[in-house]
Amino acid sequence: MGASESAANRAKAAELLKRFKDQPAGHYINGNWLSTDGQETFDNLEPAGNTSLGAVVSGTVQDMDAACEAAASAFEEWSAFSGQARKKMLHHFADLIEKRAEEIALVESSDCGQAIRFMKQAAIRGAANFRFFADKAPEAQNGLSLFQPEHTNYTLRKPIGPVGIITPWNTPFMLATWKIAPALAAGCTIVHKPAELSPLSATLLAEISEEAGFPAGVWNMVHGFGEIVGKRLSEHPAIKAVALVGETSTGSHIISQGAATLKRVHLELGGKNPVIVFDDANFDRALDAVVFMIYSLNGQRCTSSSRLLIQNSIKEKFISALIERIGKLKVGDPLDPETEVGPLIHRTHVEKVMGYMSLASEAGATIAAGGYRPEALAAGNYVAPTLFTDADNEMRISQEEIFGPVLTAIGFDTEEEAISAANDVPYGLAAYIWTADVGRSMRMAQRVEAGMLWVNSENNRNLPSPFGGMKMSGIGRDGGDYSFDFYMETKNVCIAHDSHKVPSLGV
C-alpha cells in the first residue's frame, strides 16, 4: 500500500509541478501576475534528488519598489474595509486554501523535503491561521476605556501601514500564513518574499489571494535573494514593518537595514532548545517527545529541542532506549507516506550539519547514532539521524543551532545543574521539561530563559498564546493580539469632561 501510495504521489507531484519547468515562477505585484519573458531566474532543485523543478525568477530592487509602492497605493482602501467585511475576505480565503490542500501539501513537500505525513497538514494549518485571525478581525481595533474624574482616555488600533513579510525554507506555507493572516485581518497591505530555496507555496498562496479577490496591491510577492529584494524591502520607506521567521544573523541585518526609516520589527529566529527529562518523568511519554520534536522535520525546525539534557539517574536507560528508536526511524522520499525523515533543504546547508561530525570528534563527544550520509539516497540531500552523546554544554554542537536531525545529550544530577545548562546558551526561543513533580515544573518555568516553555508535551500550538523568543532568539511574538500590537499603532485620545480648571497664563 505505502509503495502504490507513495508512486501515486509522485505522479501526482510531477503533474502539478510541470507548470513550473514550463514556465518560471514569477512575482505578483499590484493584481498582476508580471511577465517573465527576458527576466534572470535561478534553477530551484528538488531536496530528494537535485533534479531541477523549475526556474524562479530573481527579482530586482525596480522590483521590489514596485510591490511596495502597489502595498502603500493599496492601504488607504484596504485599512477602510469594516473589521466584518475582511473577516469574510479571510474566511473564503480560508476556503480555498482548502480546496487546494492536496496540491499544497505535494508542492510543498517536493519543494522543500519535508515528509508528506507533515504537509498534509500545511493546508488545514494555513487554513486555521487564516481562520483564526479572520474572527478577530472584527475586534482588531478594540482597545481600553480608561476613567479619571475629570477626564476619559480610550485606546484604539489603527493598522500600521504597508508591511513586510520575510518567511524561510522549512515549512514555508504555514509560516507565510502564520504572518500574513494577522496583516491583513489589522488591515495591512502586504509584501511577501519568500525564501529563494523553497518558493513554490508563495505562488500558491499569491494565486489563491487573487482568486480571494483582494483588492489590487493588498497582496504582492516578489521571488529573489535576501541580499537584493530582501535587502530593499526592509530599508523602503514605504514598509512600516518587517516580520521575519529565519536566522538571527539574518535578523541583525534586518534591524540594520530598517534603522534608517525606523521600522518597527518582529524577529523570530534561532533556537538551541533543551528538553530537560528528569528520573520522574513519564518514560515512554518522554521518549516519543525527544525523538518526535528533533527527528520530524528533518530537524529544520525553530522549536526542535536539539538539546537533551538527561538525569544521569535515567541516562544510561534512556539513551539506550533513544538509540534504538533511532535506528528503526523510516528515511526517504518525502512523498512516501511512510517516511519519517526526508532530505535537508540544500546541499550547503548538508555540508553546514555534516561539519558537525567532526566537531563533535575533536570535542571529545561520541557518534552514538548516525553521523553519516545515506549512500542509497545519495543524490539527495539526506543526513541519517544523529545522536551525540558524552558531551558537556561548552561544546559547539551544544551550543550553536545545527538545524538538522541532529540531537546533543548532556547529562545532569541537579535541578540547578539543569537550568544553569538550559540558560548556557546565547539562544532563548522554545525549552521542554518532563517531570511529574509540580512544584519542579513550576519553578524551572519561572528561571529557564525562554519565550516558551512546554511541560510534559512536545510542541503544542495555541494560536491565541504568545510565540515568540528573548535573548539571540528574536523579538516580538506571535499569536492573537500580540500580533496586533506588532500590525498596528496604538492610539490614545483624551477627553475632558470640561470640569477641570484649565491653567492661565497671561491673564
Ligand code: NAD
The other form holds:
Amino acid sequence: MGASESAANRAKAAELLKRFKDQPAGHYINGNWLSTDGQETFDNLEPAGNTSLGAVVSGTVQDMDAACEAAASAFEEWSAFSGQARKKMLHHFADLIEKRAEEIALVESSDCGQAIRFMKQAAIRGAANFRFFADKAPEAQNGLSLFQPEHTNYTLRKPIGPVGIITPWNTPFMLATWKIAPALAAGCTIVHKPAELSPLSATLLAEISEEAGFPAGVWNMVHGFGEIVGKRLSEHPAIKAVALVGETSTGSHIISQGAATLKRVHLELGGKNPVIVFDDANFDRALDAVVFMIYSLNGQRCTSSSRLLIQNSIKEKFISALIERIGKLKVGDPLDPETEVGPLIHRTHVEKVMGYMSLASEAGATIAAGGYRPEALAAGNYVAPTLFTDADNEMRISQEEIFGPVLTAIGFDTEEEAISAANDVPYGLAAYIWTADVGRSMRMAQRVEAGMLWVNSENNRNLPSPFGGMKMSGIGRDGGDYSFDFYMETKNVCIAHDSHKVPSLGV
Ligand code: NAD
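To test you: the structure above is the form predicted on its own. What is the structure of the form predicted together with the ligand?
Below, the chain from earlier opens the complete complex, with every other chain and molecule after it.
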C-alpha cells in the first residue's frame, strides 16, 4: 500500500512539475505574468535528490519597483471594496485553493522536502487562513468608543497601504497564506517575495489570485534573492509595512533597510525553544510531543522544541525511551506517505547542521542518536534524526538555532533551574511545559520568556490567538485582530458635545 501510494505520488508530482522544467517560474505583476525570455535565472533544486526542478527568474530592482508601483496603483480601488465584498473574494480564493489541494501538496513537498504526510495539510490550512480572515474582513475597520464628559472619541482603522510579505523556505505555502490573508482582508495590496530555495508554491498562489479575479495589482509576486529584491521591497517608498518570516539576522536587515522610509515591520524570526518535562508529567504524552516537535517538518520549524530540559529524576528513563523512538523514525523520500523525516532544504543547510555534530563532540556532549547522514540516501540532503545528551545550556548546540532534526537534552533538578535555563538564550519564541502541577505551570508561564507557551501540549494552532516571539525571536504578533493592528492604521476621532469651553485668545 505504502509503496504503491508513494510511486503514484512520484508519478503525479513529476507530471505537475514538468511545466516548471519547460518554462522558468516568473513574476506576476499588475495582473500579468512577465515574459521570462532572456531573463537571468537560477536553478531550483529538489532536496530529495538535488536534481533540477527548473529555472526561476532572478528578479531585479526594476522588477521589484514595477511590483511595488502596481500595488500602490491598485490600493485605492482595493481598499474601497466593502468588507463584505472582500469577504466574498477571499472565500472564493479559499475554494480555489481547496480545488488544487493535491497539486499544492505534491509541489510543496517536492520543492521544500517536507514529508507529504504533513504537506497534505498545507492547502487545507492555507484555505482555513483565508476563510478565517475573510470572515473578519467586514469588522476590520471597527474600533473603540471612548467617552469623556464633554467629548466622545471613537477609533477606526484604515488599511495602511501596499505591504511587502517576505516568506522563508520551510513551510512556504502555509506561511504565505498566513501573512497575505489578513493583509488583503484589511484592504491592503501586497507584493510577495517568496524564498529563493522553495519558490514554486508562490507561483501557484499567484495563479490562484489571478483565477480568483482580484483587480490587477492587488496581488504581485516577484521571485529572486533576498539581498536584491527582498532588500528593494523593504526600501521602496510606496510600501508602508513589511512582514517578514525568516532568520533573526534578516530581521535586522529589514529594520535598517526600511529605516529611511520609516517602514512598519513585523518580524517572525528564529527560536531555540525549550520543552520542559517535569517528573510528574504524563510520560507517554510528553514523549510523543517531544519527538513530534523536533523531528516533524525535519526540524525546520520555527516553533520546534530544539532544547529538551528534562528533570534529572526521570532523565535516564526518558532519554532511553527517546533514543528508542528516534531509532524507529522513518527517514526517506518526502513523497512517500510513510516518511516521517525528509531531506533538508539545501546542501549548504546540511553542512550547517552537520557542523553542529563536531561542535557537540568538541564541547563534550554525547551524540546519543543520529549524528550522521544516511548513506543509502546520499543523493539527497538527509540528516539522521539526532540527539545530543550530556549537554549544558552554555554550549553552542544549546544556544543556536540549528533548524534541523537535532535535539539537545539538558538535565535540571528544580523549577528555578528549569526557568533559568529556559530563559538563558537570546531567543523567546515558544516554550512547552509538561507537568501535572497546575500551580507550577501557571508560575512557569509567568516567568518563561516566550511569546507563546503551551502547557501539556505540542504546538496547537488557534487562529485568533497571538502568534509571535520576544527577544531575538521577533517584533509584533499575528493572528486574529493582532494582524489587523499591523496591516491597518488606527485613527482617533474626537467629537465635542459643544458644551466645553474653547480657550479664547486675543479677545
Ligand atoms: P531567511 O531569513 O534566510 O530568508 C527569509 C526570507 O527573507 C527569504 O525570502 C529571503 O530571500 C529574504 N531575505 C533574505 N535577506 C534579505 C534582505 N536583506 N532583505 C529582504 N529580504 C531578505 O530565512 P530562511 O532561511 O528562509 O528561513 C528559516 C528561518 O525562518 C529560521 O530562522 C526560522 O526560525 C525562521 N522562521 C520563523 C517563523 C516564525 O514564525 N517565527 C516561522 C518560520 C520560519
